[in-house]
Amino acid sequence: MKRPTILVLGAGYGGLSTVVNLQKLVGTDEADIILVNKNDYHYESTWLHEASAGTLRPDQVRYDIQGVINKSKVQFVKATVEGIDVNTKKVATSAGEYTYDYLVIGLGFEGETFGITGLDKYALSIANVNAARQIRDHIEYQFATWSTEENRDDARLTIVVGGAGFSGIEFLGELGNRIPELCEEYDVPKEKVRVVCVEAAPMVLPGFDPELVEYAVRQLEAKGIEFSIGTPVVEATPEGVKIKKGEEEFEFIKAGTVVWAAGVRGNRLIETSGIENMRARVKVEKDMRAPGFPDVFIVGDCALMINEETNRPYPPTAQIAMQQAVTVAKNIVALMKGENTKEFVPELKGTVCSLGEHDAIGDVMGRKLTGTKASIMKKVIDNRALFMIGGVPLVLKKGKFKL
């Protein structure tokens, strides 16, 4: 009897996850398990807010796959996966086509611009590692530029930066830890720099407890940090950006740096998969299949799941896709066996966001933190992500510990 071919596209926390607790469930004659990948490492996600300000080198946010899996049970393929066809059942790569008997979809986000003019083009974008990469030097260069250049142009030490959700606020906290060490470093009047956080909807980090919010937005303040909020970007030019600031007010932010961190869509090549999908992400089923596939499971960024308390998406965050990932590994091995699936439950430990090295707030089991307790908090959630992932080696090759 032919072996099962199981197909993991994206080594993302929901895709390498998966594939960490197939490998303990499976047997090695009982399935073919496969992970594709475009790059031969994983990178986490929530730390690129510390690449991206130079607080984190890029090489500290990744690790090499070969490293957490089994080969003696997971093939990994290093490839871009190109298309989907889930109704041929086939996947289309850089390393050739592949056919599956489960599919688990785990390709991650991508950027959303909302259509805004010029974004795209002239906005940095916090999406993986080598942009974070970018970024940094970007910044970097900006700061060298000035301290060299003859007719100086302030401008050039202006950061706007798009967005004062999740990713917006974290990496806004790391910028107020390293622009006094880039302004030491360039010698750079410190009251020359500017760091702008400007955000469409009428709030700083929708969903958080407004005390909480109140305190962040105290913090960044205190680091230089300006706030534009209820101010939607409507271009983006090599300049700056324009925002509007009423009816019928536009303000133009001249700036060196512009980076974008105000939303994220699922990953495209769902659009053609031939899944239902809305902006590319899917809403699975409660057993974290694609709906009229019983074969395809979704999971991380491209799943949208209801939570139904309060009828809206969970967030689509690491400790979720995660959780999702052990769901997902348990029904592949069940479907093989010829048993029911179960349905996916998520359990909320809480959310803790960055501010920076020593600064954090969080809600962890009902229980408000702020300052070094929600930081050594935050740095506790990644290192048992990291184990969950490697265990202990990969915690001591990788964790945080400073406190």
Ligand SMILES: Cc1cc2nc3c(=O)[nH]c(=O)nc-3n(C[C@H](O)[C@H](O)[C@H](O)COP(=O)(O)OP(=O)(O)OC[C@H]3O[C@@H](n4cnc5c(N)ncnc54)[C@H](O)[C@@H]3O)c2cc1C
Given for the second form:
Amino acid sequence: MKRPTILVLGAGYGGLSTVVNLQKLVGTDEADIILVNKNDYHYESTWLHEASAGTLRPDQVRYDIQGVINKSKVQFVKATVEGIDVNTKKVATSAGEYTYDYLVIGLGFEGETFGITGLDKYALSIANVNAARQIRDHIEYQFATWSTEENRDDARLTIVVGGAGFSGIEFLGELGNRIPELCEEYDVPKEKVRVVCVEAAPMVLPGFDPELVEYAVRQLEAKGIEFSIGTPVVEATPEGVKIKKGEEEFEFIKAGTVVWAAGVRGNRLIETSGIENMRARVKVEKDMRAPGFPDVFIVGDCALMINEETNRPYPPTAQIAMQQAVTVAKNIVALMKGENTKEFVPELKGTVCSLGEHDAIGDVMGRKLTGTKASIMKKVIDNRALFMIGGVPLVLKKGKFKL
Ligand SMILES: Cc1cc2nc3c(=O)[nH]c(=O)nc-3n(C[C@H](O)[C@H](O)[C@H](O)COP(=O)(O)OP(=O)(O)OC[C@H]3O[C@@H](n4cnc5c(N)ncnc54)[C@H](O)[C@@H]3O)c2cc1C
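The form predicted in complex with this ligand, contrasted with the form predicted alone above:
First the chain shown before, then all remaining chains and molecules of the complex.
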């Protein structure tokens, strides 16, 4: 009998964890496992705010995929997925066409600009490791140019961050630490620099404990970060952003750098795949399969799951993506054996939001944490994610140990 082909698209937290779990469960001659990813490395999306601010080097947030897969069981293909058709079971990639018996889609997130004019053109987005490098270099370029130009334009030193959600706040925390270093490096007086966080919603970090949010805002404000809350961005231009401050009241913030961190959607390839979706996210069945396609699993940010307790979707997180991957791997093996699949049950351990290298806020297993304790917990979580994929060797190579 022909061995089934398991095709996994994307080597992010969801896809790579699925493969690492599959290679433990499937014998060499039991299936052909193929992993397709755009790059030959995996990047820690949860560390991209650090690479974007320049507090971590881009190579520190990524590692080789070949180093963590079992090459006798998994064929890795470095290619860009160009199209998915679940009706004909065909996946088009830059390295040719693939077909499958079981498909796992783990192609991750894309920035959501909600149709706001100019954002996709003039704002930068913390989307992947190269986009993070671009943000870091862009900010440095603005500082370097300011310090050399004759008629200095102080707006070069203004950074607008769109979004006071998780990634926006984590990025602001890193900027709070990085700006003083940049000022010293480029001889820029600190008072010339403005970092403004603009948020449409009436609050910072929705869903977080109000006391922890208050702590986070206080800490960031102490580092000179300004907050403009309840003031949606209505337009981005090459000069900055226009925000709405009241019924008929607008303000233009002139800025050399605009980073948009206000919302994510699933990968747009989902929209043409033949699977029903909402903003490229698939409302998956309880066992992580795509509705109507029993041989297709969705993992990570492309999957949408409703938390029945709150009747709201679970937030797209690495924590959930890695947990889903364990269920997806087990369910594929169950299908191969003709057994029933199991339901995915998230085990939410809490959330820690970093505010820079030595500060954070966290709600972990019902305990509220701030400052050094929360920051240590964040590093434990980061190292645990490495351990789950590459074991102790990967933790020793890429782990965070500086307290
Ligand atoms: C700044 C920031 C901080 C965050 N902090 C946290 C946190 O503290 N805790 C937490 O739990 N979550 C956090 N998140 C969210 C978390 O990063 C995502 O939920 C997680 O990365 C989703 O995993 P994924 O596997 O779905 O996608 P990803 O990890 O994004 O991986 C997708 C993979 O698919 C590849 N790919 C994409 N398109 C193609 C294509 N066309 N062809 C081939 N390959 C392709 C990509 O290169 C990538 O390797 C953060 C996100 C950001 C941006």
